[in-house]
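Taking the form predicted alone, here's one chain by itself in structure tokens.
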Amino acid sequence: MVEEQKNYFVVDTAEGSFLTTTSGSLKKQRKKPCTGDLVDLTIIDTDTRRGVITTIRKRTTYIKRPALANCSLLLCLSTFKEPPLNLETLDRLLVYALLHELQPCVVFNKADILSDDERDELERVADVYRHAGHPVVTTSAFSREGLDALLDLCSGRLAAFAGPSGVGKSTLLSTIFPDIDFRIGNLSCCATRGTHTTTNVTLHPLGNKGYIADTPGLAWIDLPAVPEENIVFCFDEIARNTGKCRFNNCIHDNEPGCAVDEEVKKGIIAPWRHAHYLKFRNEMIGKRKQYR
């Protein structure tokens, strides 16, 4: 299923697109499909390209809010410069997606309206990444510059944009898919911040490559309640220290012989990185104390 219409279904098939309802068997169940489902489908009448879904698949992955089946890959979009660069939020959005079991990659845009000095100091901040495990991909709507990685990256996959409002997507997707008319935002002079232009999922194709799906960006970034040692495992590059501390119960936040603390001191480990490590890991506490 690529799109939700009200009351309709909008399903791609090798045929083209048909408009669709759910089964009264679905009904029954009270089970609805969301955008990324692979489902079955009875086709009603060629002519006015509708149909009934009859069956709704096992699904690989499921993000509740906003709601995406069988996603497999996030690209989580920020801009160094308009709007700032939100590392936190960046991170945000790593864990998000690990958590989530989708493969997190790192999307740089705006790239063409960096100077040489901001282009140096944004491949030092992309360095960190590449050292946590993650791909990075530069990018440039204008320029088209790294558009052929992200292709090349979303090939034979349902991929996500997610990212906070301005970093571009709207005008990324509209590169990428020059036929659909996405509306596309401008940035607020008062906040820097961009004006939301997405509102619901929608999966565009590329060709008979995958997809890429359209979300709303701000209903990413907050992470679902999980045991706070599984934020860990969601920063590889303190992750590889484990059993290297002096004590196996280390959490990394000061404790006498810490590696990872060592790691920071000596500049392997980003500070920023061991930061939102910490306070993610604190939030779940938070989260796990309010829900008893």
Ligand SMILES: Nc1nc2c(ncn2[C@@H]2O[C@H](COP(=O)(O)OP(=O)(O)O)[C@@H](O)[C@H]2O)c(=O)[nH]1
Second form
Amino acid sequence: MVEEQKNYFVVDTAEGSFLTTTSGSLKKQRKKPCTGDLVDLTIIDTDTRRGVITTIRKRTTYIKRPALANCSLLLCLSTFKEPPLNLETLDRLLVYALLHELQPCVVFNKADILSDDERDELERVADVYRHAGHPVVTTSAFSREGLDALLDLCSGRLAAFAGPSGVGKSTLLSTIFPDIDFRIGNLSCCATRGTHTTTNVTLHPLGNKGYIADTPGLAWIDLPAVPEENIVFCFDEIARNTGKCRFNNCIHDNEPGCAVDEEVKKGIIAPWRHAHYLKFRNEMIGKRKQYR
Ligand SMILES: Nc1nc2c(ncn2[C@@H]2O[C@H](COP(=O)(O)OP(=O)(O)O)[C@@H](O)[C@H]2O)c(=O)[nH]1
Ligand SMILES: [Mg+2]
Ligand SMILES: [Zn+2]
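Output the form predicted together with the named molecule next; the form predicted alone has already been displayed.
Below is the whole assembly, all chains and molecules, this chain first.
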């Protein structure tokens, strides 16, 4: 797996890390790996740990800003308080993940500061996301609650943290990786130390063959432009009602005989989930010219 740095690529292999550039052929095709890429490598020198990337394997997922390939799990962080829970931001992150074919996981951090009543309230919100089919983990970087469950989810895959500033992304990362020098880019044999600050996305290997990407300054919540009909599939508890409304082209916005409206009234679908579905759908209508 590749970690992109300023002028070269660090490739993590079963035989340790190698410092690499791309082959002439890849350069000619203007093909450049990014962090998360799986590549084929020709080793040039095992002592200085130099190599050349000859092929970039097909990406399973790709997000642009920051560039990250093959990420399969987006840990969507929020807090119940400090900062107060922002459900629109959370839903936006989930939709962002789903539109990029990443599995989202809902993570509520800073559980240590919650009273029993607040925990009960949070549990009701958590149930809404479970009902939508998402894994939910409650964590605390301070008490380490939930960290094992979180790392289990990351097993064997590339995960990344996302979420607004202040929810504890950096703190969680440094709790999980107390010796941050374990990051794969830190090749002690190369005269490249100190260049870390220029790196976009760093990778931290987990013992369980997983990785967590550190993605500073990312603009996750800028949803990509897609046809508005696709948004409903990002709200599974709404999409499950397909075919149950009176009109088969129902968009679930106050039409008569709408099964979704009925479930909202009954409290089966949370009102904010329905409102965000409509909001994001309308945003996509506004972005139509970007893809048509
Ligand atoms: N009580 C509590 N505070 C936390 C926790 N995690 C982070 N914080 C605090 O929240 C603030 C923001 O954390 P930071 O990791 O910088 O958030 P980021 O902006 O998402 O990277 C800092 O003051 C942290 O000490 C936690 O689990 N519990
Ligand atoms: Mg941070
Ligand atoms: Zn409907």
